[in-house]
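In the block that follows, a single chain appears as structure tokens, in the form predicted on its own.
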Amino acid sequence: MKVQVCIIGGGPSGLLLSQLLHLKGIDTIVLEKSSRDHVLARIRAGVLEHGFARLMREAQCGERMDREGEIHKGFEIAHDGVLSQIDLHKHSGGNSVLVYGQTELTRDLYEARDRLDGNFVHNAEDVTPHELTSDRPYVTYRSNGETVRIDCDYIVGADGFHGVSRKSIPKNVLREYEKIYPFGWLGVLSRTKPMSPELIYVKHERGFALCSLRSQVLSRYYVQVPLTDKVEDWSDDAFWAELKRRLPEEVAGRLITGPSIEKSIAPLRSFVAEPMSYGRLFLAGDAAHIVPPTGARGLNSAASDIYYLYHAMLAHYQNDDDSGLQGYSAKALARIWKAQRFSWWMTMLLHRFPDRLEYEDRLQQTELEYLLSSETAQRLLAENYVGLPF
């Protein structure tokens, strides 16, 4: 089989790029190691930058997102028993974010690919890129006991942190930067009415918490826990009790509890791989970078990769212009490192760090006080939270 672009990874990044290129007449195939049901069962982020929302509309996948997504013009920070408002709309020149679950976004992308008879393969085993530095790269995979070969012009690795794509770049070429945080987020999804129309970020002496939502009937809550904790250690009752302890009293009184329909612990890490291209291979999303979820940059950073790749490939196929492809890694990484900085800053600002010096605790408190007292600081936060330009 011969296609122009072979995309490894059938999550939202790979599906979005495939859809955008297809609409411009560029032939793609998506190879995904898991089943569609497995992909759609992943519970992930739900805060979309305004630029990401525009990209979904350009991909003709934004109708349900615009109908059901929640427009958020700000969020609140709970601290010292009170709530402080961060007005994103005011401080970012009228921009906002859209709360829309990644599961639903992925479902929309699948349906769009189905409508166009998109070419994708699930349960693809032993996916392997070959001849990356030649002008004739190809990918092999196994299906039903047979090896299948895909010849292509370019390969896009959107197969996540544990995928094969990044590992295909020689170790003497690849440089990796990583920070592991000494805690994780215990997350609960419940079919309950959200306690607040806006997200609430919580800074508390017992640890960070977040009150979020997926819709008006689906809530998502998190509490900071040690890396040694396991999901089995936390009953629903224990989770709700701990969350209430970290909330201001007036807020805790509005919390509606119920059985969890999903519960998991996610460790926090910051990670960047450089370069994001090697020969005819281009990395995108978690294959190249991961951020703590505190700043809601993970899925949005992947979207910026897709934006740059999409336009670079359009320039190549429509205008025989390779400058976008040649400059992809540098351009993508420039924005990625800004997202890394913002996510690191939000994480340092709001979490309780074990074994931290009292001096550092006082600096953290001073940083928060400065943020809440300075319109300039709030403008900087808002600019990053709603999304830097692509």
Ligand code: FAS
Contents of the next structure:
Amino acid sequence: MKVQVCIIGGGPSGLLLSQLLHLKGIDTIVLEKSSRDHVLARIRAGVLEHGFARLMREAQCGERMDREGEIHKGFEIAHDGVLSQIDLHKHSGGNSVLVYGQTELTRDLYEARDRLDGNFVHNAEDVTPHELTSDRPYVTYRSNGETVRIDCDYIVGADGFHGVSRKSIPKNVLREYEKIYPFGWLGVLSRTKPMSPELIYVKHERGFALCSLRSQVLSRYYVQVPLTDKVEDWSDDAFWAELKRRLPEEVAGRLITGPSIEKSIAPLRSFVAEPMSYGRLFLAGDAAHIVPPTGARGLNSAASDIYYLYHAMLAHYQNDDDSGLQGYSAKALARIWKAQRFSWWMTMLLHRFPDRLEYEDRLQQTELEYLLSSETAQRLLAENYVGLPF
Ligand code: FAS
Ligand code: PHB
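Any chance you could show the form predicted in complex with the ligand after that form predicted on its own?
Shown next: the complete complex, the earlier chain at its head.
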């Protein structure tokens, strides 16, 4: 089989690129190692930058997102027993974010691919890219015991942090930058009314917490936990009690608890792989970079990779112009590192670091006081949170 672009990974990055290219007549195939149900069972991101939302609309996948997603013009920071509002709309020149779960976004993308009779393979085993530095790369995979070969012009590695694509770049070419944080996020999803119309980020001496939502009947909450904790250590009651301890009294009483329909612990890391391209292979999304979710940049970082790759592929196929492909890695990394910086900054601002100097704790408190007292500092936060330009 021959396609123009072979995409490894059927998460949001791979699906969005496949949809955008298909609409421009560029043929693709998506090879996904899991089943569609497995992909759609994941509970991940919740906040979309306006740039991501725009891309979903361009991909003809934005209708339900615009109907069911919630426009948020600000969020709260809970600290020292009080709430302080960050007015994103005011400080970003009128922008906002859209609260719409990654699970639903991925469902919309799959349904759009179905409508266009998009080419994808689920349960693809041993997906392997070949001949990356030749002008005739190809990908093989196994399905029902048969080995299948896909010849293509380009390979896009959208296969997430644990995928095969990044590992296909020679070790003497690839440079990896990583920071592991000494804690994780215990997350709970519950069919309860959210306790606040806006997200509440909590800085507390017991640790970070976050009150988020997926809709007015589906709430998403997180508490910072030690890396040694296991999800089975946490009953629902224990989770709700700990979340309440970290909330200011004025809002803790509003918390509506209920059974968890999903409960998991995610470790926090910052990670960037450079370069994001090698020969005819281009990395996108979590395959190339990971951020701690404190700044809600994870999924949103994938969006700019997809935007750059989409326009670079268009320039190649429509105008025989390869400048976008040749410049992809540098351009994507320039924005990725800004998302890394912001995610690191938000994480350092709001989490409890048990084993550090008291001096650093005072610096952290000063950073928060400065943020809340400075419109300039809030403009800096807002322009990053709503999304830097692509
Ligand atoms: P994905 O990992 O979503 O998709 C990659 C796909 O490739 C997967 O479907 C995988 O099955 C497939 N794959 C892997 N190896 C393969 C192979 N060898 N062959 C074929 N297919 C292969 N971001 C936020 O902004 N906010 C959050 O709250 C948040 N929470 C998160 C919680 C968790 C537990 C995780 C892991 C991530 C979270 N993220 C969050 C980040 C997340 O949303 C990612 O940024 C987003 O999923 C990136 O999408 P993709 O790049 O498509 O990668
Ligand atoms: C979420 O709703 O899952 C969420 C929202 C904002 C974040 C992280 C996670 O910063």
